[in-house]
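The chain below stands alone and is given in structure tokens; this is the form predicted on its own.
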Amino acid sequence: MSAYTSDEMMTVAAARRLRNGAVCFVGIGLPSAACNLARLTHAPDLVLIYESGTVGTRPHVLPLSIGDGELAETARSVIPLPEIFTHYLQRGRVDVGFLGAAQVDRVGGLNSTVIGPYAAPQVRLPGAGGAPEIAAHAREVLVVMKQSTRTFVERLDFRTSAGRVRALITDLGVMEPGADGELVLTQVYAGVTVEQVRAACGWPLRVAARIAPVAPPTPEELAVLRDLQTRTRAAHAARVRLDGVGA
């Protein structure tokens, strides 16, 4: 149980950085697993809002989207899409909004848009959804997305969301903003050094004067994690065989 991978150290470490009782707006994917791993361990109060307008869900297994039927028969509510934004987040009720990105640039700024030119793109992404509502108005943004120099990029191929970002976790480290608002790398997880994270950033990156140290996942987290993504995988691959089965 001590070995574990890069991925689920990040999604631990973004996981811890969730207080209990915490109103939360979850994206799908990463910040959703993060979420629903601190509400599973540290955090059982955690009040967790999808863009579905679920809120108070409590997911047995992770969602494929926000249309996924578990997280609507899990809720407390569900309510209008409209009425989350204008009632929950531009009223200050949400005190994290936990999101993450195909690319991120030294300042927190988010596209989740597209790749390339935006009228010849590479790749068309999901897009906004409620992305930029989220950075604008939540207490407090968190952003988790693994690392690489495609990723971390000096200049965006399109600005889906202001960069308001009060930590970005990936499966390298942490980076906070400095000062000016510049990303800063301020942790870095155990058996990685400040040369490979800045290997993978598309920018010159800065470094803390003093690096603070990761603790590895607990065998609990470790446990609920895998057991979370069993379930998960379970689910998922039941509902295939289903809808394989009516098709």
Second form
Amino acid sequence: MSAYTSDEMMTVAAARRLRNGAVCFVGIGLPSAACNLARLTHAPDLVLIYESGTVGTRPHVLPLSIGDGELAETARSVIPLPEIFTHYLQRGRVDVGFLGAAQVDRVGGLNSTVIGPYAAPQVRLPGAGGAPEIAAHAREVLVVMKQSTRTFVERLDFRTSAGRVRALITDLGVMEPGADGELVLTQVYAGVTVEQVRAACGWPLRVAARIAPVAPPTPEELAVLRDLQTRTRAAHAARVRLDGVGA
Amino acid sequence: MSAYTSDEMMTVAAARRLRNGAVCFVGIGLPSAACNLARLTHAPDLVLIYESGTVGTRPHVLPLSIGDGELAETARSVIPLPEIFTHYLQRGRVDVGFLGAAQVDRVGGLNSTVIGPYAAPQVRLPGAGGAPEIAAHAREVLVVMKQSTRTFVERLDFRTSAGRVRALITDLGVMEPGADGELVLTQVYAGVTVEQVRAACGWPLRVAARIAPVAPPTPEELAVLRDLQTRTRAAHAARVRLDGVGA
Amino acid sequence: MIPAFLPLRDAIAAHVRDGLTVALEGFTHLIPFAAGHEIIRQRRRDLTLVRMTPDLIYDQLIGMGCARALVFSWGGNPGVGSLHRLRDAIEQQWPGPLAIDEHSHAGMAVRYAAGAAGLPFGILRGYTGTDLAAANAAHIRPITCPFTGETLTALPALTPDVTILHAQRADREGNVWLRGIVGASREAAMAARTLVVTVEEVVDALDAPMNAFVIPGWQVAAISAVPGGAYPSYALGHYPRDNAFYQAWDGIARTRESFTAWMATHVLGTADHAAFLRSVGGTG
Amino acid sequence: MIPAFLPLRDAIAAHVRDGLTVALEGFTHLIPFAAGHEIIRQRRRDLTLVRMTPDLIYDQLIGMGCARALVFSWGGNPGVGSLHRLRDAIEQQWPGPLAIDEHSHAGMAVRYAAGAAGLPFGILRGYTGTDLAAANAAHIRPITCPFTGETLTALPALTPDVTILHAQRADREGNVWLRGIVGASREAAMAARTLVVTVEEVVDALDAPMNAFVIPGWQVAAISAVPGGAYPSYALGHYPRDNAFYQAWDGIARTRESFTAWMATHVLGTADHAAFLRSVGGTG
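May I ask for the structure of the form predicted in complex with the partner chain now, the form predicted on its own having been displayed?
What follows is the whole complex; the chain from before opens it.
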């Protein structure tokens, strides 16, 4: 169990940032894995809110979509989506919001809209979803993204959400905003050098005077995460048959 | 059964105005009696909406308050009150709104707020409730009020809702707006003279060239109405005891 | 995380302080009478009371001198007539002056909804052709649609310091389930800085159907189990509205003397809601 | 009063005409796939398609040339990746150009809610510091709070000509009960000029709990019983989401050729939804 992937390290590093009892606005993918890992380890009373309208949900397998039935069936309450954005997010009831994106800039601005010009994009990305208001209203915003010079860019092609990031957790380390708002490398994972992090960043990355060490995933963290992902893969691979439906 | 009161005639006249299938925004008191009388006689598919959030309700006894349990238990759906005013009334889904008031003027403006100046009233009345928006948004507004020179006034002390009235049904007859919006007497009940109606009105009442006759309550109308009111009085007189509660 | 489960006396003492803006909501149904009586027993003063329909409990709070202001849309005894104590306060300033911030039902719903949504104001097509806006210009203003140019009405958000609700049921995590007519309870709860709830019962599992109106426990500051806590209003599934009491209130509240005597006996003279219920003949 | 109970083919033919603005809502759950396929079979054109999350069914409608515009807030295959047909339309104008009116989820919810409320616009604290407003100035404008002076964002109401929903159940009066994740279905339904619903089953009595999300039959224009009508999305209590199909769609839709062939076989080549389900191996 000593070997682990950089994705696993990133997920574990994100999970550790969540204090027990926090109210989290959870996105699909890595944020969902991190939040549920935290809930299944050190933070059993984490309140997970998915934008589909499920509040206080405790899924047994990770959802593929933001609105899988698993989320509804394990939720404390299932409410209309508009109330998630008004009564919870905009009203200031969300402690932690998680975001990812196709591009991030040095102040934590995010792009998930287009690569190239908006009117004639080279790549049309999915778009904003909940991101602009999560970035605006969650007390604390965490961004989780794998690093590359293609995605950590000097200039965003489109600003989908404003920079207001408490921590940017990558597959190499962690960046946090300095006093002027520019992201500073504050942690690197075991076996990663500062030069590696710099090389995978598209702007000249500032580095903190003191780089904090990050403990590798514990055996428990790895076991819980892998178990969750195994259950999830099995659940998502099964084709659905409707033979009984309408019979 | 040939004898009937002027209140009964007024309720029956109001009930007859409701076509089967209409969506009615119902207020407490006489409107509620009229709507349920219509539902129990010629308009079984009348859709009754009470502002408390009960949609498509079919009470067995008339409610004393706008939110009696009877309304919830016999409703097709029970929804939050704000949706009644937004999704139903303001969105234009209500065919008929019923109003009453302490004062009415010659264009159907209504006062249910104060007698005397607003800042220092002689009589503080309950206030607007749903009236301003019912008057504004229902396709058709019916007002039901007993006539007197004290209540049918030249000048309102306060305009709680704007005049936009299809018919003003009194205990003596019916007034409807003319081309310029001023109310004109168009019907009088059997046994009532035009002079009586004029004498009980605080402004010089216009009278239509042809006054339509109004058929007295039928035996069925009277029987259904009296039965409903008898059931209702019995239900409201019973004191509630909570001996089992919390046991 | 989990709300404090407190005796009602302690919940009111902890959260309802002199001078605060307090909303006791519930539209005819689930009106938190027990909480209102406890506020009277603790002789709170200078409250700004918010409620769509003041009802008897606000008649009592106003008559007992707890309020300096009232935010409302319909102040009567439903199906019966006046609230005599509310009238006396406005018409004769007894027991003291009462400032009013008056709206329509639709307007109050919009104001709560704006507060619940974290917005500074809400909009409606309303108040047109009425004297309401002129009477309350501080809280009712025109606004222009930036797309159509149409003029609508803007109203400021309501964000009570404390909202108090009564519900049928809470579980041990403090999740609260309201069932039946809910009025603007959801919006009043979400608009509040602090939410206090009384319930008919605390159970191990809510057993609420999916999509029920459940307030998560982590949003609730304090919960008090108060069986009969909505009486003489009602709690669907527990006891009906005491319409006869509502009718009797008209006589009790008509004079200052009969009102004061009744309150001295049944509210100030009772230690808690169970004693109140016994004293009015609701139990025992 | 009571909606028309029609075969889906007739319901679509009667209500979805070329050039209309049509919203097929349902957030991941209860997505009306059968209705979308029927629109494709009937070769509707120039539709303005409205949906928070376009999902596979809009990928199909767009790829088959039914749409001239898209109003949306997130256009991907959830948890999988791109909607390749949506991308191809925007990036390469295939099979034709696609105008877009793009928002955030919060913004789309506000737009539906404004439409549902009969207001010309809605407001939110949103879009601040983003490029969205500049990219879509026709539909995103600043507005000033008349009480605080704060600048907020105004968005125009959405009022689809036709909203189509899928639900678990309707009764014989046409009352419709949706259970589980509802997304913005309520607002999309109330905003619509015409509401068309497909259901898993029509029953004698809904047996919905009080406070359930029930749409009164008199607001529904047409109801079609279509078992499996949300597949490969899901209907809670009837069948789960076919996550494996969503993953497989990535390969099917990746090229114009594989997409067109699949649609020819499974949608254009099937007479109705039952035949579609058989053809994709969901039944039979």
